[in-house]
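Just one chain is shown here, as structure tokens, and it is the form predicted alone.
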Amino acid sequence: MKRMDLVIAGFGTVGQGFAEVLDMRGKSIALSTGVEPRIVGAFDSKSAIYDEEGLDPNLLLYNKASGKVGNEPLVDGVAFLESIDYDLLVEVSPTNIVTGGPGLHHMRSALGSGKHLITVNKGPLALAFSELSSIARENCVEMRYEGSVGGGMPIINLCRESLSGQEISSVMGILNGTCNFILSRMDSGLPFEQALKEAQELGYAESDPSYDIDGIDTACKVVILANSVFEIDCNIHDVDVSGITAITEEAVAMAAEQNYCIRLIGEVSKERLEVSPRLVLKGHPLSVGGTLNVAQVNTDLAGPISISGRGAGRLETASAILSDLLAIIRSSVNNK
């Protein structure tokens, strides 16, 4: 049986979730495709581990619970990647929207070395999507990133594959569950600060929530959709961004009187890249509450199509990585 050897860069919540899911699904993937996906390496910010014969996902999870994923100190992720043999990098290290962080260097190294890439790391994609795509093309490898927008909500595959052949005029959506939770709590009369505090207490918002509430996270996802669906060569600096910090309970109440709610909407079209709070008619697909993500794709043949799902979470995001892995495996089988 053929093998596809994987390395996981970043072994936090998502990396651990993917290891768990691959342990659950690996045998069935091998039986259905004839290709056995194996984890041969993994690293976090402090340690690394590699075994060309394959690593037990449960061992990796046990090691991480004990403190570090590996027993070898990690000095440089790129140097580690260049020292080992593998076929595909799963890059799930923490995102950095300012510089791209180590993740950007990991991606360049993998693609430049002829390795496939799956990532949910939004920062590098929002800053250097065109460059990374070009490196992938030049080296005849695949770069997939379904989990970077909407977590378990398959918006990218919907647009690029299920709706192929149709003309998509725009994609509009709620792409940040934290903001949606805050705004839906404000629908109940809570002021912004109290709704934010509740989101933090429940673990939906970070202690520094600016990345979410200022609209930056949504803007990253707008950039990824713009590049992948509309083939617009853009980055985070091309998006017009407004967050939700200025929304008052009075504004929410006034909207409700007219049968509207306020939601943070990311819009992508060839004419507009925007993130802003907008009035949404109650009952519209984009009027959902809680932490759900939802998107409406406007097409010429099928009309508006809506999709929703959990935008974050250990297994939800891991499911998106798994779908990307299956797509790459099937493509590799079909091309041989």
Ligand code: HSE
The other form holds:
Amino acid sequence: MKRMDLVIAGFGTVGQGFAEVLDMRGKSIALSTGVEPRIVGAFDSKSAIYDEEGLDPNLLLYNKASGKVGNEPLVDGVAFLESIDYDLLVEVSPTNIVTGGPGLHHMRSALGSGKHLITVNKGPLALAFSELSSIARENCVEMRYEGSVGGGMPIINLCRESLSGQEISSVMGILNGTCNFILSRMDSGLPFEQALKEAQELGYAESDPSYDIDGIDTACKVVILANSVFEIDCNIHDVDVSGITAITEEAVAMAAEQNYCIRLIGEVSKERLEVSPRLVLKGHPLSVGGTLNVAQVNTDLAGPISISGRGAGRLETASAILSDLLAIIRSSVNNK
Ligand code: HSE
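The structure above corresponds to the form predicted alone; please provide the structure of the form predicted together with the named molecule.
Next comes the full complex, this chain leading.
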């Protein structure tokens, strides 16, 4: 049977979730496609492991729970990637929205040496989307990133595949679960600071919550949608961003009196790349509560289409990586 050898860069919540999902679905993917996806390597900031014969996902999960993903100390992720054989990099290392961090180097290395890439790492995509796409094109490999926007909510595939052939005039959505949780808690009367504290305690917020509440995380997702759905060559610096830190309890209460709620909306169109808190009529598809994400895609033939789902989470985000993996396996089979 043919094989697709995978390396996972970053073995935090999402990397572990993907190992778990591959353990559950790997055999059925092999049966249905004739290609067996195998993890041959994994690394995080501290250690690495590689076995050309394949690694049991449960061994990786066990190693991680015991403190180290592998037994080799990791000095440099790029040097590790350049020293091993593989077909596809799953890049899920912690994001860095200022420089792109090690993730950007891993992605350049993988694509530049002719490996497919699946990532949910928003920083490198928001800074260097067009550069990475060009490297992928030049090397005839695929770069997919469904889980980077909306987690388990398949907004990119919806726009690029299900709605292909239509003109999409705009996508508007709630793309950050932490902000939505905070604003929903404020709808119930909680002050901003207390709602943020709850979001942190429940593990929804990024390690630096300013990424969420200042709108930066949503802006990254706007950039990814703009590049991938609208083919706008842009980066994070092109987005007009305001977050939710200035939203007061009084503003939320005044909106509620008029039957509105306040939501942080990311908007993408040829004319506008914007993240801002907006009034949304209660009952409108964009008025969802809690940590849900939602997007409304405005199309010329089918009108508005709404999609909602869990924007983060271990298995939810891993489900998006799985769908990208299947897409790459299927196209590799069709192109042979
Ligand atoms: N901090 C992000 C959120 C995680 O709250 O939506 C998913 O990108």
